[in-house]
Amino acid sequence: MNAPGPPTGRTGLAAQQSQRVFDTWTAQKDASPLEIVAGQGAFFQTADGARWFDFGSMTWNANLGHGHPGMRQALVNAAERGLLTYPSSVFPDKVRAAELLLEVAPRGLAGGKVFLCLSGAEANENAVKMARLVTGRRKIVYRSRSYHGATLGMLSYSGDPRRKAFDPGLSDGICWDDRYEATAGPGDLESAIQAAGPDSVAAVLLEGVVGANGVFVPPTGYYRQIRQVCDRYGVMFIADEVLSGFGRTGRWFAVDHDGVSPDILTCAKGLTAGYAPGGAVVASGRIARHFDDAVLSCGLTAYAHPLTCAAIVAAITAYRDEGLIRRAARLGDGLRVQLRLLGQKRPYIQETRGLGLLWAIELREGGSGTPPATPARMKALAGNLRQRHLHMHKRDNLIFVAPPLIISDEDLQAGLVALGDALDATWAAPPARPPR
């Protein structure tokens, strides 16, 4: 039988691609992927010889930027070694990164244990069935605004409407309606906790910081609170934060600018810096100490794989020699700034939020009291972005901007020029009327 034709427009090596292989979260016919070949610093090469501005750090994962040289030599040196291993193997690159793990990890899990696999989600998942082991309970309370991950299980605990074509998902979750109103408050949570039977309820799932879903960011003192909350009632915490770790907020996780430790804190993406395929959960000593005599119920063929625990050390050592976590904070606070004087302009940007260099700016038609900005508006936004090399991540009316923290502060500046160079030429054009 043969394969489907290429979308239209797609030539060489991309439609070849199209035709054995789908894109990910789109119909394949709107699908336009870049062919990277190269790529150094926040910067990455084309084969048509672009050079683009990642103002996306990838996936929210490259971290450490492209042509990282100890993350090349780190993983030259491990797939030189051929190691094969299965997932109870033991191994010092192994060790190592449990080791550093928990040395940058909150301080309450400093007596706790790591669990190596290989994405966000699957960390998620393993958190969850870690927290309902422990405790025997089995709902799970989750935020309304919050993505866990794309799988059936943390679809189910997500708060996001990319989950309505799965719906009904897994039964026991608890969707509760926090916004991060003015108040340092953790909101309805404990209204929710109670309705749902405080014995049933075995963990508190939740973002550092809200990410795919718009970067908001919850006032001082919410996560000491929602903390309080879960050990009133002897309800786990877990703090996801696989998008917000690793200095992407300025801090080495999100809690800590709260000084808060989870039961359970669970990474990946900056965890390897998108250079292999790795997430980790880390668990606290007494999570830890159950399972001396429990029975672990979790494992994958391909968790803690020599490639992915020597990119787990590489990055970690990368971030702390080069003083990458304060750099971020340093550069959040200038882009902050430079976000806001953005906006001032441009009375199309709704409100620009974030910290460190994690922010969302969102987007409507006109000036205040016009409408969200429309999905014409957005896709003549794209072409633009395109047309300027500028990669960024874009949902709804909203834009991202989350650099790699190497980023200099000259190239931070062009890729924001180029972004207003983009804004002003999408709104400098009449709105698209919408078809009859």
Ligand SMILES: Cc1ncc(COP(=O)(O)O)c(C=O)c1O
Contents of the next structure:
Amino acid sequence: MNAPGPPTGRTGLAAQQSQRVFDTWTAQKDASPLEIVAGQGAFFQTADGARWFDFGSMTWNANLGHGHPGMRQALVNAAERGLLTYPSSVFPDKVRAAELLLEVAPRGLAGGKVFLCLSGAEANENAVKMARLVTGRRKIVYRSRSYHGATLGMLSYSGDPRRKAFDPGLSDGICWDDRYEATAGPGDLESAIQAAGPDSVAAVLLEGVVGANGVFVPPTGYYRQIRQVCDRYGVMFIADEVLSGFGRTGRWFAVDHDGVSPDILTCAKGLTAGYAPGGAVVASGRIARHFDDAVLSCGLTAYAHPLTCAAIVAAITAYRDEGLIRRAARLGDGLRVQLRLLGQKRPYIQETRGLGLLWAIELREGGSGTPPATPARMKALAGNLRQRHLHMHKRDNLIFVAPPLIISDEDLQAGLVALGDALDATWAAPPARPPR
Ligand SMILES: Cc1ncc(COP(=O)(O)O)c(C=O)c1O
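Next up, the form predicted in complex with the named molecule. The previous block was the form predicted on its own.
Following is the full complex, with the preceding chain placed first.
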């Protein structure tokens, strides 16, 4: 059978790739992928010789930037060992990865245990399974504004619009529509649990600092309130820290802003900083003890893969030894001011919001009262960002600023200047025609 034709405009390796490999979350003809050939620090290089700012940390995961020497060496060593393992194999990096993870996890998880998988979605799937196994209850309360992964299960427990194509998803999900900017707390979480029947609710699955769905930062004390409500009804609190973990918000984990320990914390992305696939479930001592006798019906072939474990050890060591969590907080304070200044001069910037090195810029067509930036405008902006070699995530009328934690003050500043130029060029041009 003939291979499908390459999407228009692609040449060379990109054209070859498009005949054989799918691009994610897009009609294939609309994708315009970059051929990355190298990287150093907060920059990467493409095959045409251009040097790009990585203002999106690849997929929000390259927290240690590109070409990190410690990460490279750890993976070379692990690859040279060429160790093949099965899920319950014993080896030093596996023990060390779990020890380090438990050391940096919120204090209440210190006596717990770690389950090692390959992605954020898998971590959340396994967390939900554990909560069901431990409580004997089925229902999962999830927040409308959240994303927990692309598996059918995790799409079912999120209000992300991308779930619509697959509905109906798993049953036993209770959606709680939380607008904490308005309510300064977890809104009607308690009523949602009461309506569901508290004895049937296993867990609240929460992306506390919403990432890809628009960067919404909860008010101080929010996690404490969630913890209290969960405790009142014997419901487990699962904190999804896949995107917000490992310094992204200026703390090891977003729950640390409130000093709260969930029952289960899930992580991925920054866990291996993108150098190997990796995800983890960190479960409390109480959950760990439950499975001393009960069967843990969770597993995968590449459980605790040696390359994953080596990457986890090297990444946590780098965050710690290089003081990167404090650094993210400091850079984030500066970024807050710089983004405010960026917005002051540009009436089409409706809002900048975030913390640490996780920010969203919300755009509208003109000054106050004008509609959100149109798809045509956002397409023009994407072109202008590309021209200036700025890799940034975009969604609807939002662009995201999420550079690696190792970025220098000067490079952050230079990237923001390039971003300002791209915005100015986009809004100086006559209104673009809608894309066809
Ligand atoms: C908060 C959150 N949870 C879970 C996931 C899913 O992670 P993965 O893509 O590694 O499955 C993501 C991915 O972006 C995420 O942002």
